[in-house]
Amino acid sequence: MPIDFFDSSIFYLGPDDWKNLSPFILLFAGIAVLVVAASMRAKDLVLRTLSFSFLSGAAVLFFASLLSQGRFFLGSSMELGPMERIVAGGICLIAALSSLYVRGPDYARHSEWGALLLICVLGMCLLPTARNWVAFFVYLEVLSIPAYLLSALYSNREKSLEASMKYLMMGAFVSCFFLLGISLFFAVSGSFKFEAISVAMTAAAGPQQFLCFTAVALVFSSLAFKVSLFPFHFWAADVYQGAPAPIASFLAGATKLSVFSSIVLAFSECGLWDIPGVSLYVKLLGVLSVVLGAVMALTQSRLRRMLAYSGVVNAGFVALVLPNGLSVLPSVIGFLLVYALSVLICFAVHEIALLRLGRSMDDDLEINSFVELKSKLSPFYLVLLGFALLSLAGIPPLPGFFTKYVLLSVLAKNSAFLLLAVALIGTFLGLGFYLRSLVPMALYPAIDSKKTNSETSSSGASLTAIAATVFSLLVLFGFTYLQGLISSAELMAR
């Protein structure tokens, strides 16, 4: 006698299962609470407090369960292991810090921003846990749709709406690539499950290998859009410039952490790196991203747009090592965590600078105007900005140097010296556009701007910048320990 679907053991959750899923349950509860708060037109302070509380609570629960045994849920479509937990914890941490400096009349008019942020975070946390391509696509859309809406919170400003529409239209277009790619996976293997696809990829020969490569190229191209790899990066500069600063900083770091980690896990589980041509295609996109992204960053005159092309370069660094599979995942996580925290510091200090200079909050500071900051910002904030930019540039002994060194040392260990040379060229070009932002503050005499603003401080942005700096240093001092912890936890789980 057939068993009713809802009586299936797939949906049974024991005490340990509830404990493992508690961070996701907390995020679901947060979404419900924030929807109610939005319907009641709660004040910004209430929404910020609720968002930060639920996000930081979820981050603590993810990190606290890091050494727990890996478990499958919903049959075999979702796996929650140490790697997935630390990625999800990092995403929640980035989102929590971003929510601290959400402020202004646009957020008051759109009080649903808190619920949208948590939905986006939920999709990002679920994405690395997917173990079939249908679940992967669902989680990808759960993180994407709120991101499109969040980038348009400045709804009365043309620049913000234009950026959001570009993001939405191009995102919908590349989603078609993804669906076509996974349909080809099904044509080859007869399944969307990763393990079944892995078996089919191993047995593929002749024309089937070309079909497999086409499927992987379509799927990876769709995901390359999410992380702004060349040539799928054209939305990035407009969104970085047009979206509210907290949203832009969140999307810049958390999306890369979620999607790149998911690529490593999914492609390794499916055995896609062994398909002829796949590694070459991914490395080619990485090379183009590093070189052309650095060249474009050098030509930018505004900080936000420069950070957008810097994101293209850093995505390229990760793409160069992706084909090495699961062995590089700890290095990728550490590199992207430091990158995300550094970008958070830059955007938070940028927000404070706009207040001190009397500029509109949707403005994008010109790099040449940084000389004005010497008379408007305290040396403390200038030091924080310098710390973040120099860390992004990879200057020792800052966190960005060590995480980039560990990431790129993978290329040296695998004798990929040509790719290593490209990465070093990108790093040296990066010195140009990062230091160009600091030179006006360091060498030129201060210019006392006459523009003032009655509101000359932002405690939320200050707290975000300080907290992001502290966590960045924690990643630096605990990076070696973190790598060993992840590796040992992964061995215990599997």
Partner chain sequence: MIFEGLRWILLAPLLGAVLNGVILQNKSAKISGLVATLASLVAFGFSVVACSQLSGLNSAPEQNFLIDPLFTWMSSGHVYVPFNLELTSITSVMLLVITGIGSLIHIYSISYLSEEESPWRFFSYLNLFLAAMLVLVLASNLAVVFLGWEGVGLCSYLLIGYWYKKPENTAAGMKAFITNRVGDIGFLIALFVAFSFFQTGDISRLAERVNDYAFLSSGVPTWAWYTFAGSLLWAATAKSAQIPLYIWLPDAMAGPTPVSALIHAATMVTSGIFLICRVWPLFAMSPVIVDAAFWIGMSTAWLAALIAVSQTDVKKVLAYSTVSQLGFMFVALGAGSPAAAFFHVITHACFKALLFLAAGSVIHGMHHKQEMSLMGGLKDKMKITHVCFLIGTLAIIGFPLTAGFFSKDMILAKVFAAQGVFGYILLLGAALLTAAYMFRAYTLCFWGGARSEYAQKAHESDPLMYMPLVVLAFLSLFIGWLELPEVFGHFTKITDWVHSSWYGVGVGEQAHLSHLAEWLLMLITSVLSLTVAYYSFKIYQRNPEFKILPEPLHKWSTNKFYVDEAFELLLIKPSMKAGRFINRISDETTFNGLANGSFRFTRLSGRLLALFHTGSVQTYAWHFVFWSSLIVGAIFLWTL
Contents of the next structure:
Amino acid sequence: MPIDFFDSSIFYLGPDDWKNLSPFILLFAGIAVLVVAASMRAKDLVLRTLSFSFLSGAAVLFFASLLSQGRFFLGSSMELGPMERIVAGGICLIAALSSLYVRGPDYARHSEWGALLLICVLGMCLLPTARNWVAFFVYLEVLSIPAYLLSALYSNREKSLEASMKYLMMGAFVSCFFLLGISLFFAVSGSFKFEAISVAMTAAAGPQQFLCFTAVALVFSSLAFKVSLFPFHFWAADVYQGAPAPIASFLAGATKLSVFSSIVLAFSECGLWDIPGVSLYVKLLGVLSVVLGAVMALTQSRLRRMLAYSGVVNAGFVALVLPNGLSVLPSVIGFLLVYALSVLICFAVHEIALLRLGRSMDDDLEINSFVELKSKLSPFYLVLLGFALLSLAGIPPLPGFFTKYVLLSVLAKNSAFLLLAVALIGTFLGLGFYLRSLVPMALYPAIDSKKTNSETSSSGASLTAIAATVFSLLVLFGFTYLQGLISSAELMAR
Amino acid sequence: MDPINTAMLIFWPAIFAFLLFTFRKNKKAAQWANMVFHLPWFWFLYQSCLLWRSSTADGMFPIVFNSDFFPLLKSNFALGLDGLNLPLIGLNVFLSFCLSLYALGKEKLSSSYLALFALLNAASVGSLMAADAFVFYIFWEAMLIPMFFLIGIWGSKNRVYAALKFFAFTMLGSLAMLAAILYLWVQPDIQSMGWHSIAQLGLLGDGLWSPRFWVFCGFLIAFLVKIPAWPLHVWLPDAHTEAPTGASVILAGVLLKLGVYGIARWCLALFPSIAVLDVVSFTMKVLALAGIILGSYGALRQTDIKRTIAYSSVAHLGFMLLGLFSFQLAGFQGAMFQNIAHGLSTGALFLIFGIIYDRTHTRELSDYGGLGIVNPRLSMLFVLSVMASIGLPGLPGFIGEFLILNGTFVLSPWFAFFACFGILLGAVYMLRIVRGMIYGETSSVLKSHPIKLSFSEWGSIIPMIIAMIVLGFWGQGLIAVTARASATIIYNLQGEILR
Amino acid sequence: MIFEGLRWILLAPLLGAVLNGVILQNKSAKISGLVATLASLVAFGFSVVACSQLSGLNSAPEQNFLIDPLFTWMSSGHVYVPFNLELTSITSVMLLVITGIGSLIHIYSISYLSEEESPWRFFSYLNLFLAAMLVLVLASNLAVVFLGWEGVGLCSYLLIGYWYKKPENTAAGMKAFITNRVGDIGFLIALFVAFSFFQTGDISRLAERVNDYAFLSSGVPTWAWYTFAGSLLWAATAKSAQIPLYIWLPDAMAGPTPVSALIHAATMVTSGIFLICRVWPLFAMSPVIVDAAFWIGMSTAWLAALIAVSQTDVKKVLAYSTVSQLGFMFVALGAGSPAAAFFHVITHACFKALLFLAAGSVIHGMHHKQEMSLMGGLKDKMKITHVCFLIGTLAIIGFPLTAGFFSKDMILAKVFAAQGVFGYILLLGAALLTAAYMFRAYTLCFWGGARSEYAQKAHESDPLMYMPLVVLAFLSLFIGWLELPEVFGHFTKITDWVHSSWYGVGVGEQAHLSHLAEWLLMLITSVLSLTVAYYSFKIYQRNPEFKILPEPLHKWSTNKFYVDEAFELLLIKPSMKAGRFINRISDETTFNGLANGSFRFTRLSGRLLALFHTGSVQTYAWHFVFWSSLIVGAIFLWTL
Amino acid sequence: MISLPVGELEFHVFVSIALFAIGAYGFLCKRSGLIALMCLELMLNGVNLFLMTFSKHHSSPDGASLFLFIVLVAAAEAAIALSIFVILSRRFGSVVLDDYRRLKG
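Take the protein just shown as the form predicted on its own and give its structure as the form predicted in complex with its partner chain.
In what comes next, the whole complex appears, and the chain from above leads the way.
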């Protein structure tokens, strides 16, 4: 029997195939170059410029292909629509910005972080395009294995190692459940392709219904782990605190963006939303993570752990909206893009604060230790951090509000008023912990401790922070374009 | 007189907020620049008044400026100007100018304070003029951030608690409004979030528990928190006591008024059929009455002077709420007039007390005494503004309260009767303050801290006092301004009552 | 008929007040006193011109008043308040009384306040008071009357608390203002009824409502008439110090004596009665309220007289006598004849002002000592003051042919006609008590030996003080001739003036007494009061501590029948305590508690949840398995 | 081609689920990290068995393709996990998972 999984057409790339796949090819080239650079023990300046250029090139290509190319199919395993291109472009953008401020002595001995970063980005960009579960699993692993290594970058520091060990063990454990889920799908429908599964799902009846529900539950809970929804978020705080700042900021933003968009695409493709109980399961997770995540965030005293739990809350917001089919995708992408950029700003300013206060690189700051910052840091960065935190909290004139508004409007459109109430309570509690972390730096009188000039300049991090603010504002105005595009995407969609 | 002037009313303060940021180094130049920037603002106000007077559009809320900046969210940047919001904008500009005079030569008030102040002005004028629900919500929330930092950074001792509490309460209210706007936004047959299209929105259904009722409640809660109506007023005393002088004058003068204006514009005018339901109007009147009586009792209990004045504004705003829900032209116009009168009188009270507080740094009534001996002119002005806030005829407070009570008497005489006791209690707690501060032997605090007012401080109080005296007798001019707009609103309301 | 002059009557004192209060502010009593007196004299001049203008105009009863429209104060919906000044015959008399006696008191206080350190404040408040009183009298719309009403309350507050260094003065001022405010609530209610039911605030149109049949039958609810009249009566009781709300007047004596003379004797306290006289046609529509006025007046007259008998401070005696005389006026109103009440207002203004000023010059002579026990034997040291005080006393007890005689007899006659013998006897008793305590005060002050060194060293005040005394003495002797009873020929100036100021709305007249009855009444009252006066004169010459009232009553009366304490105990303290308690419960515990409590609750639950984060991977993995199976199981059961 | 008798399908599914459960139990309860890694492999093999039974049952090769990928991924994870455990044991002397609790709260 011919293996229809890899049909032969895959090996012949027509002229427009090149154009569509050019960003991926650029990424592959980047990986190759960076592996060579790593083997030659290149200095981190070289690594930074190389990885930044490759990533930004890929991002530009993705957004360029968004305009010119339509929908591109590669066999049955990959489908590159406008939505996937925007997600991939966003991920490359975030990775490029976070690679800007990877500096300091610890990175010098581990010059392979560039390659790992690019592989991780490649995995994330491919994930939404997967159209069968095998490809999905492979891209998921391509995404998470470099992530484990990246979070172990400070190999001589215990916190980073412990974080990556935890991340690895939990990741592996959860991917087993993911595999079990996929194999259940395979058992029910006899094939991994999404269309076949959707046919089988609609045909399932009676006891098989429960089997499908367990399969979906397993798959969703493992993806929920990746995105740190409530019951499976325990790893998030430790990894955010342990992993090096640029890696943590990249992982926080990009994984959520890529995994959530792939959930929306895959689940609506397989028609899993109409299995009884699935949407209830997703909404329940959403509600739990909004409320309990916010409550947890209120008690955190360290900025990075507070950002982790705010990640849980924002993931909860998206989970509330998920089970409404494909129309939800643009608002989810917009929301997560702005979230990722704001988290990027927070981590960047946190990095600058570390340098200015003369603390060691992997140390993470108490929120009230920001008080001495007032005299040491030019108020420009405080305004940036204020901008990011208030945008995360969703205060109107800032971009965070508009994206959250569109997200909540989906809830209102499906008249899910209970969920809307939960979301509003979450925003209110969110106000609590975002403002509370603003308070020490803004409201307490400045303690004038001496200005220490650290050996590594913080220009990289400041560059990231500024760029991130500019891009989050761009998203705001890109939104209208996004919205226009969506209507056309939906027309062409299946 | 082209409409760009009205838009400049909002953008001009925003622009000079950023300009003020450039004056980081020297404070003196920033304060003088802030004062000078107010002059073009007055000019824009003047132009808008000409535009308003010349515009004959008789509709409910004539749109003067319109540009679509965010088509995605079904809203465009529409600004409206009519009898209801023009006086309030005028009051905002006037108070801000007085405060800029007050700020000259103050050591504490840095350029970022003045910039935040200008942003606050821009946001409040914006939300006054917004004719689109979404734009209104954005400006409404945008007011929170500068106010939060103004109270938080420049306030007195436990300012952080007060700022957080202020932000939490107002945010709670505006989230209810956000839910209402969201519901309106997803309605199938709504073309734009403009004020007029919401007004014509038919499908929401009528009656007590209909969706239209819930949207009405969403808007109402946000304004009740802002007013503050009785149960939700707990944040006001803290915010007022901890806020710096300028912030508490603007808070009393403009921000609280936005609650009343909001109810008039976005609740009564938009959903008259709901406002007229007897359950709704009865509960509102009960809340108003509770605000009056318990606000006054609250004021009686305080030993801290600023808290007493804060509680007194809870009582005064209870009157305005009563006026709004009296569904009589007299009551409605009385509430709008009292809006301005209360802004002036409480603003003057806070400003005068702020000037004294800058020197003595204590707010306890027992520390004061014998101000009449130390500075007779200032105490005379203080007594005058106290009399204005009590509602002594010949000063604007009386006209507002008289019209409100007259309006309420027509439909609900018992409420008017009990509200009169608010006037009595008002006299009691205000005179207690006057007796504690002005009369009696000079207290040690006043002896050790001489109260000598600089020229700019006199300059900031005198215009307010003159405005009060002029408004006390020439009130009819202001009532005529709000006549046309409130007549149409009341006409609809009474139409609903008959149905 | 339009007459532009009215506004100048009002502007002159206002200008004087602003000049003194804001611009001049100079320390010498002479200059600021001069400015104030000038202003008040100008007002007096203008009012004389206006009155002559009015008397010259003899058109139909509906039109015979002067109008001076100024501007619209407020007009919105059913509330239209034009700020117009109006001069009817009744107001012209009141105008002359206010400005006349006002100027005399201004002259008097120039020397009375010679050694004060900020006399400009006193004179500006006095001028402000004059302006407010004039607004009250001249206003054509009830709301503008209310403006004057509260303005007068404010000035009395400021003037009582003039010597603000002593806390009890400011406390008295505050008490006066707040008690007046209680009355103002009544006035406000009357205004609301007027505007919502009678659709107008103008007194002239209100009066027309009474006999325009169409309006009466248009279904105005009866409770509207009763509330209107009742709340007006309530307001008048507060302002004219009647039974429930008279407590502020005795304490108001804390202010300087010219203030007590002008405000708390002549002008302000009578404004309540004056208002009722102006709105009499409407007031008479509810007879129950008229009877209520009668009995309130009677009980106040008796209570005040009983207290005055045992007072030792000369100003307190005069204060309670004012309260009692106001009781007389209310009785006259209750008996259905506003003319008698108005006549008594005018005569009372003269002789009570005279008595107060005389007492003032006595106190001034005695270096601000008010206790009668320290006085005595002043008749030869202060001859002119003694004579004037004697004339005043004779007038107040109704010595034949003095002002008091005519007005008090008119009241007694009207009461006899309306309420019969019982009412007459009650009122006569009060009149006799008045004679008793007045002559007690007179003899204690001027006769017997000097009881203290102050009394020895007392000297006659300077001409500026006793000149007004002489003029007032002259007035209180001859003002009575304005209204002669039937017996002495038909010369009823006051009744014509009062009736003509109701814009032609006639009100039923009481029965006329026969000549014989009038002679009899006059004879009885004058004979009885003279004998009581003679006896009290004789007793007090010999024994200054003689107690007229039997023992238990005397102790009660010295402590003012514990009315103040009763008010404090029953009304003020419980409401304050209840208010503070409610506020503490509603604000501090529930709502603040709620706000802070919810914040602490979330903090606590946050810390509780943090315990789950033990940090070891295996617990995390355990959580993963446990939670996913729990939720899946729950949903399975749920969707089963 | 011989297809497994139906009875045997349940048998194979039972065995694979049992394998999976044992692996999961081992991962959760065993103290040492290395044993946890071994249990991971066990769970993955359980899934592989499950896959192969159904691939045989549906007679479609997809199951086998996923089997190959699973083996590949298992190898990669094992390599990384072991290297991290080597560094951890060299640096901090212990492989026991519970010793690494510094990041918590």
